[in-house]
Structure formats: C-alpha cells, structure tokens
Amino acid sequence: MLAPLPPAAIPPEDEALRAEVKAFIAEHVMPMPAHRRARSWMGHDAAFSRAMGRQGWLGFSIPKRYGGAERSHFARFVVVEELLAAGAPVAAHWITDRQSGPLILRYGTEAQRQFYLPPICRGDIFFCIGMSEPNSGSDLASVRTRAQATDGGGFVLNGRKIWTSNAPHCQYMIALVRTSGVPEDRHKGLSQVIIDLSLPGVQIRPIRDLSGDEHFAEVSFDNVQLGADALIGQEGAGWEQVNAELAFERSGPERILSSMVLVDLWIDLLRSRATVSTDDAVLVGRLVAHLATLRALSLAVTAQLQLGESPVVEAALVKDLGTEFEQMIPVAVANALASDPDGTSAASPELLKTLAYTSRMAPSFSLRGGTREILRGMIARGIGLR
C-alpha cells in the first residue's frame, strides 16, 4: 500500500550549487533562441554534453573512483531543475545520466562498472534504452525482442525496438529483452543487455516528429552477435530491474519543467505592459501554485531514491500529474492570448514559435516513460484498488 511521503527539503551544501549552474546557463544556453531552448531534453549537443562533464555534474550519484561526483540525488536535483527551466540542451546525456549509469553501478559487474561508468562521467559515451516495441507499447511484460543464449556463453539478439530516443546519436543501448520462455509469461524470463549499436546487424532508422525533428529511433536486430558480458544484473531479473529504473525516470523535474521556456515568454509579455487583466494574472497564479505543488512532489520521490528506497508508484504518480501540468500549460497561454486583443499582435515571433513548437510536441508528453493508462494501473495497484 503507497505510504504517505514526509516532505524533503534541498540541503544547504546542494542548494549551494544553484549559483554557479545559473552562470554556467547564462554562458552556454540563454544566447540559444527560446524556440531551440524549449526542445530541451529533446535537443541534442555533444559538446554541452562534455562541457557539463568538465564541470563534474555528470554522474552525480556515481562514485569518485569510477570517474563520478559521488554526490546526493538531491545535487542532481539543482542541476537539472536549474537546465531544464532554462531549456539547456541536454539530450546527448540525459538517459545516460538519469539512469545507465545508475543502473551499470547497481546491478553491474566490477568490469562493467570500470568500462563504462568513467567515460559516461566524461560525457564521452552516451547510452539509449530499449523498452518500447512494435506492437507492445508501454507494455513492457509483452517484449518480443529475443537474446538467445549461445553454447560460448553470449547471446544472439533478434528483435525490434521503438521509439528509442537518440538512438541514432549514442554508442549503446540498455536494452529489456526475453531470454527465456514467450510472452505470454509476461515479468517471467526478461533480462536486460547492453548492446554495443556499432555491431553488424544493428539497424537503427530515424522516425520524424510533428515538429519535423528526429530524435525518436526504431532499432533492429538481426542475428547481432552479443559476449556473455552484454547481459547487466542476473538473468531473468529484468522487469524487477527496469522497474528500480524507472524511478528515476519518472519522478525529476523533467516531468513537470517541459513546458518552462514557453511560459518565460508568455510572462516576459505580461511585464512589457502596464497593467496585467485579471484572467492572465489568475492564470500566472494557478501556474505557479501547481508548480509549487509537484516540485515538493517530486522532492520528496527523490528523498526516497536518496535513502536507496525504489519509490515506483510514487514516481508514477509526478509523471502523470506533471505531464497533465505540463500539456495544460501550452492550451491555456494560447487561449491566453486568443482572449486578450492585443495577445497575437503583441507576442513576439520567438514566443509564437516556442508555443507552436510545444503545442506540437505536448501529447508526448504523458508517452515518454510510459503511457499515462499504464502509469494509472499500477497506481491503482499501489493504492489497493487492483
């Protein structure tokens, strides 16, 4: 049964942080226009990537001896609130960060941990995950993709993944697969492997957006040939795994910030003008009271990973409430300026774009990390009701 979460405040020595990230962003992101910053964890950069290396803030939670800052999640937590309210391009990283490093120090073997996790430190590897497939969506317990064990002790990998972020950008990917048994097992004989995406046999084809960007992949394999050590953690112990993963994946800032930049314009707009109407001054209200609401949320899941708890369901609960705020907020400034009569005529071609850009790209919003339905089922598990 979901318990209560005591509130969690930001310690003194991470908050501390706050004021050199925030002139790290002046230099390196705010000169980017509002419509390039509003992609965010959707926009790719390397070299922001490494830069963010340079400083120490990748590979927060990882240890100094394997290249990390050997900081708390609350650390983690400044850094990635203060980039993604600014709309730092922070996609070449951001699933290596939040969760393979994390996932190879958990559940790695010592050589895996010694391969990968220094140059994920670096930002000199980047890693997708393979959850999603044709045919199964969000459903993970339904993955086809097969690694077949070999007498040598590898596997062979067959199977189809989709709508795989940055795959075309990155060297590896984390990938759930089916090492025993059929799908009809569901969480029975799933398994996790690394898989080096330069291999033969490895496919990997773009799939365009509504904003016509292509950071969404599909991934094939075709007889790729994997050595015993691509499998991460034990075998058949993948959705037990995945599901500590998604946690992380679920419960940041990037599940109620995605929309930020948009609404930097939008009151950027409000402040040019001498008087503000009542309807756009309730509405700046209501953002900010929601805003208020899910940051404590989502502090408190991350007192929890802080402690070493896997706090699923309560994870599940800031994605779907976030992304609802999230999706809301592009609807209601457009609505905003529909109603006021000088709204469209006053708004500048970069606040127009940044709101097309987000309309587009909103409905995502509640598909990335898992469908809002699947999220709701297993909150309707946490709290007794299926």
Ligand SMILES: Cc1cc2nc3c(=O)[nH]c(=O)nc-3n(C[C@H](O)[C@H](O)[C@H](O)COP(=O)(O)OP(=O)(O)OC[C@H]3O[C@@H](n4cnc5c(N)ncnc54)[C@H](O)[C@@H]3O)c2cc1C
Second form
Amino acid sequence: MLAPLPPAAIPPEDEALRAEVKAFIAEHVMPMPAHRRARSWMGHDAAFSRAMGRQGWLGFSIPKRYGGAERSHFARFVVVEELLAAGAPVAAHWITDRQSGPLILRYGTEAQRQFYLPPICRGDIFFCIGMSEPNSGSDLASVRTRAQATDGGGFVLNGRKIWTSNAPHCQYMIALVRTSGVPEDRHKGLSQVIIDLSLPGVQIRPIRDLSGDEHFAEVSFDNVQLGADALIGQEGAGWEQVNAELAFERSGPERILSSMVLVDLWIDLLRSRATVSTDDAVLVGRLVAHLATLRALSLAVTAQLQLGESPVVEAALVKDLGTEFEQMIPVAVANALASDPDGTSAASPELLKTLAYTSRMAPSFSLRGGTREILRGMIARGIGLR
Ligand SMILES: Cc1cc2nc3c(=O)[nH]c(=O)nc-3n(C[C@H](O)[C@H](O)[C@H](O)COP(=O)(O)OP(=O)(O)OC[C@H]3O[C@@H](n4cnc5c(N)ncnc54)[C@H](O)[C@@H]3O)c2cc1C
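Got the form predicted on its own; any chance of the form predicted together with the ligand too?
Entire complex below, previous chain first.
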C-alpha cells in the first residue's frame, strides 16, 4: 500500500507572501477580461513573466548564487495558487519555472547551471518540453527522435515532437530522445538534451486547438547539430530523469484551479441576487468541499517535494482527482444556468464567454501531463497491483 501522506500546513514565513502577491495580482491581472484570465497557464505574456522575475517570484527552488529565490516549495505554492486562482497569464515562464529550471539545477553541469539559471530566474528565457511524438504519447518509452553521437563529441538530432506547449515562443526545448539502441529497448538508451530552437534544421509548426488558440506546436528536427554540452544529466538516464520531472509537473495547484475563473464569475452572479436557490447553494458547497480536500492533498505532496522526495504516485493521485474536479465545473455551471429561470439572461457576456472557453478546453485537462488511464495504471502499480 501507499504510505499515508501526512497533512501539511504552509509555514507562516511563506504564508506571509500571500498579501504581496494579491496586491500584485490586483494591479497586473484583475484588469484583464475574465475570458482572457481563464486561459491562465495557456496565456502567453512575456512581459508579465519578466515582471514576475523582477518580483523575485521565479526560480523559487533555485539557489541565490544562480539568481533564484532560494525559498521553499511552500512559498512557490502560495504564489502559484494565487496566480492561478486569479487566472494570471503565466504560460511564458510556466514550464521553465516548474520543470526546466529545477531539472537543470538537479542534473545540469556547473556550466549549464551558470548559463541557463540566471536568465530563467529573470524571466528572460523560456523552455518547452519535448516528450510526446506523433506515435509516442502515453507510451513515452517508444520515442524515436534520435540524437546520434558524432566523433566530435556532439550529436546530430533527427525526429519530430508534437503537442509541444509554447514552442513558438520559447528559446529552448528539453527533449527526451534516443541516444543509443532501438525503440524496442524501451527505457534503456534514452537521454535528455537541451535544444536551442534557433538552430538550423529546427522547424516549428503551430497547431490550432478547439478554442482557436495556437498554444502548442509540432517541432521537427532535420540533422540539427548539437554540441556535447546539449546533453543534460547522464547519457542513458533519460527515463529516470523524466520521471522525476513529472512529479513536479503533476502535483501542483494547477491541476485543481483551471476552472476557477469561471467559478468566481458564477459566484459573483449568485452574490448579485437577493436570494440563492437551494440547488445553487448545494453546488457551491460541493465545489468548495472538493477544492478544500484537493488543496490539502496538493499541499501534502508539496511537503514531500520539500523533503526532497519524488512523490510520483502521490502526484498522479492529485492530477487524476484534480482534473476530474476541473472538468466537472463547466458542466455543473452550465447545468446550473440552464435550470435557473433567470440564469442565461442574467449571466454577463463575460461569464458566457468564459464558460464557452472553459468547456472547450476541459477535455484537455486530463490529457496534458499524462492521461487519466495512464495515471490510474501508475497508481495501481504504486499499491503493488501491476
Ligand atoms: C493542452 C496540451 C498540452 C500538451 N503539452 C505537451 C508538451 O508541452 N509537451 C509534450 O511532450 N506533450 C504535451 N502534450 C501531449 C500529452 O502529454 C499527450 O497528449 C498525452 O500524453 C497522451 O498522448 P497521445 O496524445 O499520444 O494519446 P495516446 O497515448 O495515443 O492515448 C490515446 C488514448 O488511449 C489511452 N491509452 C493509451 N495507452 C493506454 C494504456 N496502456 N492503457 C489504457 N489506456 C491507454 C489514453 O489514456 C488516451 O485516452 C500536451 C497535450 C495537451 C492536450
């Protein structure tokens, strides 16, 4: 069985950040229209990310000598929770701050740390993740993109990545590639490389999603020449490194809060009325109960990260339950409005636009970062069933 996750609380010195973050959000985020805020970690705004860097709110786990905040995972939790609940446009720095920076700190050489970490913490450079390929999504170990070692110590890269979030706006990708053997070797022979996306032979083709946005892309590599310093961590250890990275990716409050701008708008509508129907009150209670429980779970995983653990299975639990909650919200709000005699006429155009956007995006909540079925398989394995 899984060991019980002890409940965790945010230490007072980290909780103290909240007031400052709320003030920043009131100035920089709340003036944006709600349907734009609903995009949040799909919303790209490099100037906003640089403003975050100036506040010292990027690179929480990065030591000060590399320009980071050198603070706890709980401090990051406070900042991220406030930003996402308000719908701040964090896409530009999102993956870099959450995964690429910590990965470079953990596995990078001293030269790589000195080169990449300071501009990451300023919000000057952005990374994307190249894991999925046209025929390798859930079955990530079958990736075919290959970095072939050259006599000069570098690599020649050929292959294709897909669904790469923000690739058109990023300077670098950290990709999982095969450096030896064949796809049938599965976990053996995989490595991670840092790819400068401005190199000759790199092509980025944006892909439009259901809502009309182009936040992800297909990236192809045609004989791209990489130096020896492109390798991050150990050659052949890519699978273990990627799994450690996924614990950062799956556990945070972003797996709980994707529909929160919509909830807030709907509650504002209820507040504007003289009375609230029993059905609406029951739904509000249900949403709050789910949110409070999921938040406690996410905080417990944050405590594990703070202890230096790699809570892969626990993070999968948060993502599975959290995305179910996020997906339930647009359906529940649409039903509440439909069954309310004044609902749709009283709803503001902004509420309806936000509902439309969140409804179109909701299916992706349980796909990005690993699908529901894959996570449930990991949880079953975590309790010794597979
Ligand atoms: C918004 C968004 C952003 C993304 N950003 C990135 C990114 O930045 N970088 C990146 O690398 N990828 C990214 N992805 C890709 C994402 O990680 C993959 O879509 C996901 O891992 C699923 O892979 P796939 O699309 O190939 O589907 P498949 O793996 O083909 O799965 C199709 C369906 O079959 C199910 N299935 C597959 N295998 C099994 C099994 N063994 N048992 C039971 N069911 C199974 C899956 O659960 C799914 O429902 C993004 C995806 C989305 C939606």
